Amino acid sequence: MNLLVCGGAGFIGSNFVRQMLQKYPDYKIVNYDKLTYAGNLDNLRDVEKNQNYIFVQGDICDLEKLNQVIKEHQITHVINFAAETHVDRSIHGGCKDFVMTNTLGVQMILDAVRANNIEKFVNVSTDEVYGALGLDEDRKFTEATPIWPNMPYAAAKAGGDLMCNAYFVTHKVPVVVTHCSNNYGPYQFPEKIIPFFIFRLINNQKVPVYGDGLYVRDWIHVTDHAAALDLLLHKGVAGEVYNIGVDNERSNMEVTKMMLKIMGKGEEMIEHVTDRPGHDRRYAIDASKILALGWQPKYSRDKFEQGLKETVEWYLANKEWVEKLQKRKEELNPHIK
């Protein structure tokens, strides 16, 4: 396989690079990346010198430059993890930069897999696309579940989302549609709440919590996440959508303290703060399409406390990675607090 990771300097991405190159040696991958200021090669630094793997600099919305890198390095699969995907930015910043992104990026890597004849394409999106389901529904989204977004970012998700299925309709291209649950683990970017929050207990800063802390999300490891992809890239239908979730519902008041037991904080450190407009109260991921294909996360539901600990773990050993990412943060994004 000549697999092109678009988007393979961000957080899953890079973890997905990582992955796929420690269990296929034989493979060659071709990181493409416009390095905006969530793409960062020192995610990356321990398999820079793989000879099998190979960075590009370059937007997915750079239609010529992608059929260059395609015909150029013999690409038979291409995944796509790019993306622009701070919910809270496509709200207070704008949201152009998302619908360029989300929905004409994926119209543009559709149109180099139709032309160079591309055996597969995963667009790796995510179940915010399906909208938000109530506290006290008895239900989860699934595959069949309508696409009805509330957020700007999840809009332009589902653009894309559109785009594959029209394409897949229409000129038979194969591609794969995944909508995975909340990702956490390490090489992570600061604007999610996971390291977010670790960034700030670190800098002894208390930690902020949206309304009454009971939004609910489906969490997953992002190493579970990878390992999805990957069986998808190889066993996965086209014109199919997978959903990807480990049955891990937690309140962001619920791994809040769990974050702070871990890191020796007490519940002082948290402050509720203003809730964001249009705030999706759960999701939830019914995942027993891929698990009937054969995918067995690691980190299931009763190992969430162990995962987080051990991401924990990573940050607090990675001091000189988290240093350069703040000052890189600070300097990139000086508007995300």
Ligand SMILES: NC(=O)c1ccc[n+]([C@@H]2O[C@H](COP(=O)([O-])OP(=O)(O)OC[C@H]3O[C@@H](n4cnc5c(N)ncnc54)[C@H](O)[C@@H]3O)[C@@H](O)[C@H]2O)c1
The other form holds:
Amino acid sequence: MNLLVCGGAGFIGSNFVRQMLQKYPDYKIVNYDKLTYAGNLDNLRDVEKNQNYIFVQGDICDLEKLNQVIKEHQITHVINFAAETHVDRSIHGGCKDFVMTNTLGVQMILDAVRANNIEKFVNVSTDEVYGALGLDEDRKFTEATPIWPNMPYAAAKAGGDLMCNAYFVTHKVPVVVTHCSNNYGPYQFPEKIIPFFIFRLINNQKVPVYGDGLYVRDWIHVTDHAAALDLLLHKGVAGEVYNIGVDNERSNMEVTKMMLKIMGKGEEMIEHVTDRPGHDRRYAIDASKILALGWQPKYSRDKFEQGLKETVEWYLANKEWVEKLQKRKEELNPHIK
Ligand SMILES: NC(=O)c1ccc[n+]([C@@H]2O[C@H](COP(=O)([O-])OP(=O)(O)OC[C@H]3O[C@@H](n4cnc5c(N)ncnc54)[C@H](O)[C@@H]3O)[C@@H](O)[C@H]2O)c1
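Moving on from the form predicted alone, kindly provide the form predicted together with the ligand as a structure.
Every chain and every other molecule in the complex is listed next, the one we just looked at coming first.
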């Protein structure tokens, strides 16, 4: 496989690239990333000298460059992680970049996939495109749940997903779309809740919890997500959508208290802050379809505390990575005081 990974310098993309290089020593991997504020080549320092790994700086909205890279490296498969991903930025900072990358960018990749007879394209998307579930509902998102996003970030991702379906039906482009729940693990940019809280607690700062803290997310370890995507690149059926999640619903308050315990801090470090507008109450994933395909996640619900502990330990052990990002503070989270 000669694999083009779009957005491989971010959190999930870099974990995926590392996992694929380790597992498949005969695959060539081309990481194509624009290096926005969220792209970080330090995430892949340990593999950058691997002879099967190539980095190319580029924008997924640049069709000419995509075509050129695909031809030059005789790409057979494509996976897309490239996106604007921070919900708060899409609310407070304007959302044009979100629509450009998350919708138009996906359409550009679809054009490139179509023009170059790519064997399979996996478009990595999110459960947030489904909108929200109620706290007292017992249903979960299935692949048949209607797409009905509530936030600009999620709406822009949904635009990309709908383009994938349209290109499959109209042009027979072999595309698979995934809807995964919230990820945690190493190399996550510290504007997202788990590394953001770890960074603050390292500096003895309080952690801001939105509203009543009862927002429920379905947490998955990034390495399990990467393994699911590996499976779908090989066995996913073109034109299909797959949900990815490990049945691990937790409220933000529960996750916060677990982190405080792991880091030896008391609950006086919690600070309640004004709620985010359009805040979705609950996400929960029914992942039976991908489980039936043979996916075996390692961090199931009962291993969440262990996974979180390992994650905290990783950030504490990788001080240089953390310190470099702390120097870019103004970019980290301009919207939360
Ligand atoms: N983080 C999560 O919890 C989560 C959950 C479900 C799905 N997802 C999806 O997974 C994907 C990756 O998420 P992440 O958390 O790793 O994101 P991230 O913000 O950490 O990384 C995004 C990467 O995309 C690159 N990028 C942005 N715009 C680009 C462009 N126009 N052209 C090329 N590269 C560009 C950035 O430089 C960065 O390296 C996204 O599509 C996201 O919607 C994320």
